[in-house]
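One chain follows as structure tokens, the form predicted alone.
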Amino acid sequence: MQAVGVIPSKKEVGVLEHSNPEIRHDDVVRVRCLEVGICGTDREICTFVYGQPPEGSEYLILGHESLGEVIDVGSAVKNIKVGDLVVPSVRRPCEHQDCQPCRAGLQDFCATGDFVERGIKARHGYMTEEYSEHEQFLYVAPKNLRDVAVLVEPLTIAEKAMAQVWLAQQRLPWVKNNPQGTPRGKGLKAVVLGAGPIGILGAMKMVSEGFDTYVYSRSRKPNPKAALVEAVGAKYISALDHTVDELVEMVGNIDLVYEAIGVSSVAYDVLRVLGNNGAFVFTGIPAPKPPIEVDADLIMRNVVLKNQVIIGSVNADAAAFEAALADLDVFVRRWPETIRAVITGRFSIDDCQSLLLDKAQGIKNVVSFT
């Protein structure tokens, strides 16, 4: 069957022939791939800065933002049936028995670094006609989310990040004393860095949590990303028109920064103006570049004197996938046209090289296998 992948030893990207999946364990599910989102990680793997094929394979199949339909199940599968729509997770636990996070199902916090990731590290991804997966790593998507469920995996980034923020901010009265039924972020200010898919989905999450939400991104208005941001009730501010110092004057005390840009110079400039008791979440992974200058003394003083929290967040656990499915349903009911517009276009497998290698266009592009 056909698949999209890379051959690092030859620095090649394109359509490959891959063997059909099999059900080799009783708890395994066979899935027909419906569509796979293209993300920055896929594009970076295609520059060969990272990306590791499975042992014994010269190629790595790409794709980790997937939606599929179940076509067969093993005899021990309990909660998934043929015909279900499913979204798979990405990271798989390491094999070390003394790795407590992995043994607890929290492989996103793997303590050894020997995890594998589908489509990224030592395990084939989902950009293929069919694949097989253990039931525990699949999440059933309601049929009403068919046209947007491919966004679940990127949304999990915001879900996990916010779960960590709320845990950290339990130290503050404004978390503990929220009246029942009041959104947890009501009365607080959030700044999202970047208006790509991760940033836009993050902004939707912040707005739904009740935050007064601002998205700080490069492009000037009007542009399609700004239109989507403002359609959900967030405010869009262009970095070309307003400096970081002007940003903080417009926002006021910044309670939360959700970094979704992967540009360290911008991220650390905004970290400089994080407010009292604020939380800053890094989710981006910058490409290797020369070092930047940072006012480390000021940042360190602020972290200490303003009781700030800095959190790094990567990958996602089961709770984040379940939360993403629930929130995506909320987004569809609250902003039906906007959430669908995050997907710029659906393309055939024949378009994979241009999607992966040419300059990125639009917001979220999807490879469709149907």
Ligand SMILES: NC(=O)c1ccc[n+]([C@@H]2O[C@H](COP(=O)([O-])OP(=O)(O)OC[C@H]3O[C@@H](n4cnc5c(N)ncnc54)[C@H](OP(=O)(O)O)[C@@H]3O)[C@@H](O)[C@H]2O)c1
The other form holds:
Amino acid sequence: MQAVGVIPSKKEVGVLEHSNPEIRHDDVVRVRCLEVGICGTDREICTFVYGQPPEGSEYLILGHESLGEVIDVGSAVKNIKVGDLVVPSVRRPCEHQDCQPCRAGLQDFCATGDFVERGIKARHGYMTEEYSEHEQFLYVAPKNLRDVAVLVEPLTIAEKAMAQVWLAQQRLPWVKNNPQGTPRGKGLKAVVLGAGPIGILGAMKMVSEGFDTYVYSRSRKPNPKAALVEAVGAKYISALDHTVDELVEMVGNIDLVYEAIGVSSVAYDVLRVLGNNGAFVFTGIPAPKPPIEVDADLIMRNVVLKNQVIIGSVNADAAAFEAALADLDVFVRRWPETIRAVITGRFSIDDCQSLLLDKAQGIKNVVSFT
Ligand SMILES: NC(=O)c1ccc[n+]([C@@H]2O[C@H](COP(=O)([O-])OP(=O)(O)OC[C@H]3O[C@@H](n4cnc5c(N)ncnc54)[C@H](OP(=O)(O)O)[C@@H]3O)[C@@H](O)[C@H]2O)c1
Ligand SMILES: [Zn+2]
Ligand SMILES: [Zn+2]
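With the form predicted alone already on screen, would you show the form predicted together with the ligand?
Below is the whole assembly, all chains and molecules, this chain first.
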């Protein structure tokens, strides 16, 4: 069977021959891969700074953003049947019995660091014609999401981040006691940093939560990313045209920052202008670089005097996958053309080298196996 992977010891990237492991447990589901999204993590693995093959394997199959169709189920599989569309999660728990997060099914909070991740760390990914997975790590996607469900995994980043933000903001009784039926973000202002796939999907999430949403990113308007952001009712502001101080003048009190930029200089400049009782959630993962200068006294003073919270959020839990599926259904009904336009290219497995190694083009590119 064909798969796309890396051989770190030879610094090679490309199509490999790979055999799908037999179903060895009754709760395992066999999946025919339909689509796999490519993201910055895959591209980083292809520069060999990151990524780890499974023990005993020379290669690592890439791909962690997948949509597949079930072709076989083990005898103990209860809620998934042949023909279902499924989206798998990425991270698997560590084996330490005293790791409370992993034992509670919250391996996104793994306390030991010994978790594994499909397509990234010590487990093969999904960029292969077929794969197997335990039922508990698969989420059934309704058929009407067939052409967009490959976006579920990148959307889970915003879902987990927002769940964390709302948990933190329970400290504010007027947020906690939000009247039933009123969107939780109504009357609040959110700034999304970055208009890549993580930022665009995050902006859709903020708008659907009722926030007055601003996306602060690099490229000048007009550009396709700004067009998508504005099509869902958010405002796009280019960092090339407006400083962070101008941004805050336009927005007013910033209640929430969803950082999806991965550029620390911009992130800390915006942290400097976070509003009263505001929450700042970091999701970007910058590569290590020399230290930068920030106005640390001002930031520290603000965090204290403005009762701010700063949250880091990585990966996603089961609740985030369920929420992403539910929200994607909302997006498809509310913005059918816009959500589909986030996927800017579908490519065959033979194009994988240029997709993974050449300069990134478009917004979300997908390898299609059909
Ligand atoms: N926490 C997690 O679990 C998780 C999961 C996945 C990804 N991530 C991280 O999330 C971040 C975003 O991912 P992505 O795939 O959406 O990235 P991406 O496609 O690279 O998008 C980054 C966006 O930021 C903008 N940008 C870059 N430099 C800028 C600058 N100096 N000023 C203003 N805007 C700037 C880019 O503008 P242009 O449009 O002009 O290029 C682009 O729109 C990355 O750091 C990634 O590592 C985290
Ligand atoms: Zn990804
Ligand atoms: Zn753990």
